[in-house]
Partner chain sequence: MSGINKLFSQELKILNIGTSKFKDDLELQGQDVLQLDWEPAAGGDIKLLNIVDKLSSRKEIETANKEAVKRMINSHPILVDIDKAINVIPGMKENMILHSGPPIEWDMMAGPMQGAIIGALIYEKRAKNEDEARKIAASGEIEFAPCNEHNTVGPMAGIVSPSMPVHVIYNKTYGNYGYCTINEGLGKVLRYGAFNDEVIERLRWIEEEFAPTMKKALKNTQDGIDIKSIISQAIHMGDECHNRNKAATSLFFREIVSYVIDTDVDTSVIKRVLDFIKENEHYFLNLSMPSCKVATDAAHGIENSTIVTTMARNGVEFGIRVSGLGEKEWFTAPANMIKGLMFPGFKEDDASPDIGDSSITETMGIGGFSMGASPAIVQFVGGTIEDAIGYSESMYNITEGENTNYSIPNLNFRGSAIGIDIIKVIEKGILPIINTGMAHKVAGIGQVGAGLVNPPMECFKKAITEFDRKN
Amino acid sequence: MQNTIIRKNEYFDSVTLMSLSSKILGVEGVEEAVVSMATDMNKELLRNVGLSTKESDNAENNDLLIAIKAIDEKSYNEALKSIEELLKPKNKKKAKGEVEDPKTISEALEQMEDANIALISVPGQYAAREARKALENGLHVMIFSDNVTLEQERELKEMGRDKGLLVMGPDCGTASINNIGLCFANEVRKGNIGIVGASGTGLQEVMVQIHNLGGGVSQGIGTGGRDLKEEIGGIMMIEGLKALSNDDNTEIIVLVSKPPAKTVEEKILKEVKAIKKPVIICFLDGIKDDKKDSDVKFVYNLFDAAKEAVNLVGIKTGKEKSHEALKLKIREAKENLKAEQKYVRGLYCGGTLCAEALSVLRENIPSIKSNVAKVEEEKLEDIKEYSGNILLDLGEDQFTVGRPHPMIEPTLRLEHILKQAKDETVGVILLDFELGFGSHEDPVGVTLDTIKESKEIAKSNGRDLAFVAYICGTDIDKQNYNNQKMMLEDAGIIIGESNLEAANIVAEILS
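Please give only the structure of this chain, in the form predicted alone.
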């Protein structure tokens, strides 16, 4: 049984609906469920899964879509009942004198006079308007929402610059301001290294590695992924750089992004020359030309960005650990693969980690392709049908329309893991696990059974299957890093201590 319901002018935020959809998919007998706002992308998702109707096609952005496909009427009704319960407002009885939750930025400011930052997470069509209100009220802004136009983004960032306020975003998923993590961020040691990042998991990885190497972070400022485009001009990268230059708690500055537009790069380098503090620049996947500016250290991977920063602080990172045990695991994995098992399949939750792995592996793995590739010959044409060496960012829009991001709900990756296990040409499956605020409570735990099932699938066909993993997290993250690592080790999975190391392990196994 299947049915699609449209509720006119009934708005819920995307994070709530994504989480709800995931829960409903877990109801016994439910084959497909979409609970989302009726945006064009979500209506396209309904068409793709065969749940669209004439009414859903004509629904407006403010309308709520509830679409369920179940094996029978009983399962359908159970799912619908669950949705009704989960969507009910939680009307807690107010205690005497308790203030109503604010509904607008103005109301919030009346209750929190000392507030200085607003986090915006509303549909893209409204995000710019709300961000503008926040800026007019003297608030720094972090815009988690996407689908904001480039014109609006530039206007907001110019307004922020003129007012001396940060505009982090749109589509900014990570920040750490005065050691307080916002959205997707890791718990890290407080320190004197400040970071400005145009990539979410890239910023997370640098913060994590700084912590793991013994350093600490003063600020982690996100800019949103489009800031270094020609149309925006790196406004917030430059403003973030200036802010860290004037921050008494910051002694070392790290800039992280994918390669900017050439004119934007020139602007940034000009600003860097005026900064008196040491600056490290990581243009991930950038061209390694002869940049010999004595005031700037250029690196080309996230681990080196963290290591250089920690070294400049004066913290000794110590002698490199003995890798004999790791080398043995790599050799065993390599020897256990059949001749036809030549390929890697990387299934990433973190987009920048996927991009970094691509930049590492292209030097050792032939004809590698990815849905995050910028080089034409590396672009993956079909995300459903492919062969050879493939790296997938499962957080891209092609996979997440109407569904939670895999960092929030890693069970969405499980079907992809099983698919790769059935391919007899695959030798290695490469996975990342993100810990920290916003991420799933137990990303390894919900994946373990599928990893074990995948190994059994390969074994039943007379094959072995190597798993390589990286956990982007610290020993003080709420998910308990050591427990997560132990579960992977007990399952025979090879673990890299950085995303860079995990990619290099894959290269060694398949070389």
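Positions refer to the first chain, counted from 1. Under this definition, the rigid core comprises the largest set of C-alpha atoms superposing within 1.5 Å between the forms. Computed from a prediction, not measured in an experiment: that's the story for all the values here. Compared with the form predicted together with its partner chain:
- Annotation for Lys69: C-alpha shift of 2 angstroms or more between these two forms, rigid core superposed.
- A displacement of 2 angstroms or greater separates the C-alpha positions of Met41 between these two forms, with the rigid core held in common.
- In this overlay on the rigid core, Glu265 has a C-alpha that sits less than 2 Å away from its partner position between these two forms.
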Given for the second form:
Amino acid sequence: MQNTIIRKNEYFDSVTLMSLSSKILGVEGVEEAVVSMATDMNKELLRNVGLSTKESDNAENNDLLIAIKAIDEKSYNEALKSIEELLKPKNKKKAKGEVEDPKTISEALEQMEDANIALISVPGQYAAREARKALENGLHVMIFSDNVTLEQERELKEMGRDKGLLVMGPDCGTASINNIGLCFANEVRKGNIGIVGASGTGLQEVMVQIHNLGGGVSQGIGTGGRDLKEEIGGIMMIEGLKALSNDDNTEIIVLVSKPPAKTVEEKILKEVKAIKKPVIICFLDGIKDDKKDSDVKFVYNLFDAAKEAVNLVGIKTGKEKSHEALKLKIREAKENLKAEQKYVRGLYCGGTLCAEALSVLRENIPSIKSNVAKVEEEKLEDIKEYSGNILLDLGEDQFTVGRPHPMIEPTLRLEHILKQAKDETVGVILLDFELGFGSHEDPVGVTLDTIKESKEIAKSNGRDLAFVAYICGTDIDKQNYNNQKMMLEDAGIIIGESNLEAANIVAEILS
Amino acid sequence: MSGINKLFSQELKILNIGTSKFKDDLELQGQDVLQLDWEPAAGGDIKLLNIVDKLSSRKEIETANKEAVKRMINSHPILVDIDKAINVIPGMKENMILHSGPPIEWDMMAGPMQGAIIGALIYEKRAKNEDEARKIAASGEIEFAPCNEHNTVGPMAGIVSPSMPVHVIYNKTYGNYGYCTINEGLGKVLRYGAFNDEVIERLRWIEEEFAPTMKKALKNTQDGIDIKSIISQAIHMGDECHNRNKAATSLFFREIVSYVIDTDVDTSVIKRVLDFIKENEHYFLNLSMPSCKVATDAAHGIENSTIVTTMARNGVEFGIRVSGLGEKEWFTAPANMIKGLMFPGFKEDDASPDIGDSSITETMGIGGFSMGASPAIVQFVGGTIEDAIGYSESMYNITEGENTNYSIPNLNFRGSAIGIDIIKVIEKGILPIINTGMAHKVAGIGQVGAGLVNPPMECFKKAITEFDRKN
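With the form predicted alone already on screen, would you show the form predicted together with its partner chain?
Next comes the full complex, and the chain you just saw is listed first.
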């Protein structure tokens, strides 16, 4: 049976609802479940799965849609009951005398007068307004939301600059302020390396690698991916650099970004030169250019950024240890591949990690394509039908409509893994696992069965399938790093110590 | 030191606006996080939200709204006279009938309103029976107009015809007047659309015996009866002066009784007049309403003000008017059904949509807005005392001021929320709360229950859009 219920004027945030939809889809006998706010996009989604009704078409932005399709009434009722259960806390009436949760920033400030930062993850079209209100009240802001216009971003950042306030984002997934991880961030050692980054997982990877190499981090400022676009002009990158330059606890500064627009690059370099502390610039996937100023150290991947920074602190990282064991595994994997198993399929949750892998693998692997590629010939047009060497960023909108980001809910990736396992031209599957705050509690655990199943599928077809993985996490992250690693090793998966290394391992196996 | 470097030396104090997942992980790190129970403002309508932001930033609107609310609060209603509508109501004509709510044509009117008009035409001796009355009403010879456009308010159908006596309320502070008929009591009454002989006879008695006596009594008072003072006392005695008027009617009775006795009319008439007031615990509603009306009228027409000066329903549509917009500019949408308790023997299906001008009390910050002061009303409309206090508290979100003249004991004598601001209503998505009686949808059956109702959001959307266009 199928049914669509509309609950008027009941608002829930999309992350809550998407996680809930995933849970309900797991209820036995449920074929389709959509629990979402009745936005135009979600109503469209409902139509696409055949669960729309006249009432749902007429529902408004603030109405809650609950649509369930189940094999029978029992499953339907079960699903509906679970939904009601999961949505309950919101309806709970406050006992007399208890303070109600504030609804607006001004109400919140009455309860927390000394608030100094606002974390904004509301739907994009409303995010700028909340950010503006926060800035007006003297709060720093981190905007996790995307779909904020460039004009709004510029206005907010100019406002922040004029008031001496951080505007991290929009679309800023990672920051670490005073060693507190905001949104998606790893727990790392406190130290003297300050980072300002225009990419989420990029910032995470640099912090993780600094920690793993023995260094520590003072601040990790996120700017959002568009800060270095011409329209924004690197406003927050520059403000961040200035703040790190004036920060007594920061001795070395790392800047992480995709290569910016030329005019913005000049502005940034001018700023960097005025700083007395050493600055390492990581233009990820940038063009190596020897003419660039020698005062500034340029690197082009995340691991090198961390390594250079740690070296400057005075920690010797030396040459990478050559692990015989790893070499052996690579050789073994290489030998087990059949002649037709020529290709790699990278299935990434972290967008910047995917981009970095692309920059590494294109040197060694012919005609690799990706949905994050910027170069025309590398762009993957069809994300369903493809062949050859492919790197997919599963966190892109194409994959996440109506579903949580795979860093929150890595089960999104499972079907893609199985799909690759059935493709007899695939030799290596490359996966990333993000640990830290914001990420899933057990990303390896929820993926392991599928990896095993994939290996079975390959085996039953007389093939061997190589898995290479990278865990972006530290030994002090809330998910037990060693457990995660052990599960992968036990399943015979080759692990890179950095995203860079994982990509290099793939290159070697397929060479 | 820049603000960013200052932040580096502080403990983080975080407001989390959006998914609570991030809050959980911040608390895991021992951080002080306050989660907002966030919802998109203006119901998620970006166009309206832009208007809200634009209007909210304008100083002259803020100033105008403060002025409007000041006028409402400072208004001082006094009952000074009772006289026939035709003699006192501005613009009243021999062939005119006033009705509740926004303007409406005869053939569109709700059952109770048509019934009351039939009754009024029989009472005015323009028609002998229902059939004749219907013909006359439909013929175009009668001019229908909203009470609210004539400084008048009427409960339920709100019908006022030329010969009907009306309370005359004088606003001592601003010099304006307001009018309302005499409350007929419960049961079969004109305001619920009843028009049988009993109804007509009572109306005639009011005209011929009650009104002239009261007129004399009021003349005896010299300064009239201070209604503002009665309302503020009654709210401390458990009334909210919309659906509960027990205390206020008693207080009024105490004020008027010796003046009535002092008139030169026959003792038996005096007894009938006093009994009529004594036995109708809703007598005061028809004093409370015009008292609110003179205050909101005094606040109407202030340039740039976004304060609501009228909320009224005609049983088909709900209409509001806004201080800074035109006198005859109504923003309407289909009236809602009332949710509450039905009297025994009736079902929800029997009720007419929301009807009457009595929501002028809520416009003035009493009635539903002051339910927290009136625990006894809670059972009548369904709900708990916490609900009632909650309603009163939530109204502060959409109003400009607090009226300490009408204070709520249960809220530590906080002044009731007054001055509904259309900008705030749209921004917060909170609608004014009205507690009200339910009329049977068929003319003449009377009250079938009572409950709570909101104006349609559409009225406020239309109003703010028009306000934005003009300003």
